[in-house]
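Listed next as structure tokens is one chain, alone, in the form predicted on its own.
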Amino acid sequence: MIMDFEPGAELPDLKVTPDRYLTVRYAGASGDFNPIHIDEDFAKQVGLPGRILHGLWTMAQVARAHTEVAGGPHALKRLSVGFRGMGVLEEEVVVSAKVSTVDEDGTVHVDSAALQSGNAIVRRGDADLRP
């Protein structure tokens, strides 16, 4: 789905629920085997509620929210995010985004955030798209 981008337009929310095995699969794909992501006992021993999501997986969901409405991965020219909180397994992640400006050359600037149970886990997402 490619949408018309105008300043102030909200992109469709991306909603995804990470299943209990996601961090194990992502560790294998990314090479990030930090035990806070794959070992429940270790994660609890260091004071976490349990295994937590990889930040880069969460950032990838922000990228996905943008590319799905802009026509594909080629449209994403730049993305930066601030990691705010920790994401947990089996709770829906909602990525919301809004067009801030559109340049004369067609570059679309988008602000975004990812929330889980109302808490920001990614904030200050800032992307440039060329749909």
Given for the second form:
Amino acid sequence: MIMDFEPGAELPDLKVTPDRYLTVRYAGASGDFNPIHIDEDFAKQVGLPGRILHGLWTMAQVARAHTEVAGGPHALKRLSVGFRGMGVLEEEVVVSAKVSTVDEDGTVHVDSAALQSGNAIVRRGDADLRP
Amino acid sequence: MAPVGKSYPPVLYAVGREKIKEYARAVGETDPRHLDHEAARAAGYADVVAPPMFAVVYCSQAIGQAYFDPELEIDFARLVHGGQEFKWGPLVVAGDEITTVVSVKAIEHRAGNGFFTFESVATNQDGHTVSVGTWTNIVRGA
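One more: the block was the form predicted on its own; return the form predicted together with the partner chain.
Below is the whole assembly, all chains and molecules, this chain first.
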């Protein structure tokens, strides 16, 4: 692992600003073409402020905040999140994560959240990292 | 009676190199193991490695069977993705063939809202479980 994981240690924040066309690329990459993510008029018709981020894209940012400091994709053993509110385009997403406990076998438990303008769009992030 | 325990037919997904790269770029991965098959091979993998959350791609068609099951009567206009969990096993690499089985784990109605929980179990061509997903959805009351 790249960093020392001690209880209370904060992982480096992951910061990413989804550009105007991110949801179009993610729709193509993931296969989720729900129009609330790619069609501004449709999104407004159903009462949203505009196109919103895919929750699973935001969860992928949370995953990345872990794998980038834990040495790679193999380190992520489990990740659980709750989705809250909605993420918007062209506004920075900040993933914050903090080690809660470390098991005797070296498994590291990490709590996390993803915020936009201070609002948690992913909360109750809870991950296990392989030793 | 709600069909808790119901499972849907297995769906086979063949993992492509360019699909992994496309997904990895869309989520901003910078690790060359996801983006460059030569780098992945140099690191000891057979081909490019799928990021963990690529699970949503190979599960997509399998989980769709549950969302679109007429027996569940999910009102999409009121559907919210409430939560998601994945547990991961061995890494998925390009060339793998992943079989995913989705089942209905729980259906509850509380305070006028419906809670639908689905489980996906994805297995590779060697019989190893590569991911188990728990998909929690809320259908908000009228």
